[in-house]
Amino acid sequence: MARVICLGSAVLDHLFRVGEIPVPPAKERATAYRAMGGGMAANAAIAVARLGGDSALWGRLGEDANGAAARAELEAEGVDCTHLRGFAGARTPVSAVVVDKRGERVTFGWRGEGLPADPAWLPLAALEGAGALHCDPRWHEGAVAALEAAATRAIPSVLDAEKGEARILLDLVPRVAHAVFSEGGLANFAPGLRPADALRRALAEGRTTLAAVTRGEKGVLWLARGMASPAAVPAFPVEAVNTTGAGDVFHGAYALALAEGREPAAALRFAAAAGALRARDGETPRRPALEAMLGSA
């Protein structure tokens, strides 16, 4: 199995289903509730495991009930949590996710408290033998340390460049080989630029060799060094029931595809199928379902 190390956030999500997301102030009755593990890197790590990869998650939790629940779910999915470290006195990140009948969502995230930023404890030597490194931007210092260590070992690296602080994206993108943005993340990274020009900016310095932006139903736009203009990977048409985590699953699947030796275009298509299945079913797919979708299109 190809080994993928994911570094970043692990969260306990509290998911509420409603008919419509109301305009505040309002009170709405939820039709369903579920507590489940979440977080960008954690969802990516579960995707790697379910799709047949050897998955590990490096990150930080509080030694509290939320952290214990998040860890238990990850371990049940087969994710190696040896280096998902709990810190006494810290509080685990949590989110409230409200999903409407069309599968669209609003997320309220709290990033925890007392989680040390210092990455000195990371087992960077354990990157040896990994097929890919996946990072999100939620733990900036940890991502810097891991991306630099991966570069010295010629390990392909992927950044989930989700919407966040522009200063962090501006620092991390030049350090990563594959920068895969959300539309909001790309706008933060290169405000005012058209997507094609923003992708060119991402390739303009550092070690980035491929930049892409996920655009939901419009598919993926990507550009690699040496290409004259961006190429598109079409979206797989599905009826979404819950888009929560679909982007995280996309990134995990993309990292796994690179670790398995796929070329970028094929890796992006593999990832697009995984993300579409997550949005369609509200669950992270397993390999047979993904291969069936790839074979049907």
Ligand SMILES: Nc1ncnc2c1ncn2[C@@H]1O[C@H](COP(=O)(O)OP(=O)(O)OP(=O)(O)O)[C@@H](O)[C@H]1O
Second form
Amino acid sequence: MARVICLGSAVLDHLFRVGEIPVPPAKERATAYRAMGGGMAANAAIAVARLGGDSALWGRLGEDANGAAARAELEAEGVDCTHLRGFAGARTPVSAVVVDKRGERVTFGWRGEGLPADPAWLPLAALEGAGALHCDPRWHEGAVAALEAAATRAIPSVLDAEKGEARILLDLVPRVAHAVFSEGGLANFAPGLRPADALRRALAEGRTTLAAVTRGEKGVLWLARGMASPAAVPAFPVEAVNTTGAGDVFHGAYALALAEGREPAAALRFAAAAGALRARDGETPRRPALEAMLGSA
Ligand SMILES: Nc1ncnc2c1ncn2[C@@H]1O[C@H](COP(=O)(O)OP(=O)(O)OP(=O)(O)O)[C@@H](O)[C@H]1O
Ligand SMILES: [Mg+2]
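Mind pulling up the form predicted together with this ligand next to the form predicted on its own we just looked at?
What follows is the whole complex; the chain from before opens it.
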């Protein structure tokens, strides 16, 4: 079984369903509520596990009720949480997600409190047996430590270059082998550039060998060293019910595909099928559904 280590954020999302999202000040009754795990790296780790990989999540939680719920869900999915460390006195990142009757949503993300930046406790030697490392940009110091250790060991690395602080993306992209941006992340990284030029810039320095941008139902554009211009991977056509988390699942699936030894073009197609299924079903897919989709087109 291919092992993928995911590093970054685990969050507990609190979802409220309402009829209309009102203009404040207002008091509205929620018709449904549920708490569920989120966070880019955590969603990617679940995707790896569901798709048949050996999945571990390295990251930080508070030792609080939200952290316990996030951890329990990951463990139930079969994600190795040995190095998802809880810190006394820290508070777990949470978000409030309010969804109206049309499926439109408002999200407030809170990054937590008191989560120590120092990555010295990470078991970097355990990267040895991994087929790939996946990082998100939400724990900058942790990602730097793990990406440097992966490079030393020639382990393929993937960054979910999602939008956030530009300085973090500028620092992390040259450290990673596969920089896979969202559209917002690419705009943060290279403001004002056309996608092809922005991808070129991502390959211009450091150890990046492939840069890609995911564009929802428009599919993926990617550029590897030695290619004159970007190539496209079309999205699988689906009736999308909920596209939230499609990017996170895409990244987990991409890292797993690399860990299983696929070449980039095939790994991107594998990941596009996983993202499309997540958008279609609102659920992270399992391997048989993904194989069926790959075989169908
Ligand atoms: N509606 C869709 N139909 C088909 N494929 C989709 C759809 N939405 C997403 N995908 C697949 O998943 C990939 C990642 O999705 P997307 O580009 O929306 O990620 P994102 O912008 O990072 O979003 P998020 O992180 O919020 O999930 C897309 O490139 C595509 O291959
Ligand atoms: Mg994303």
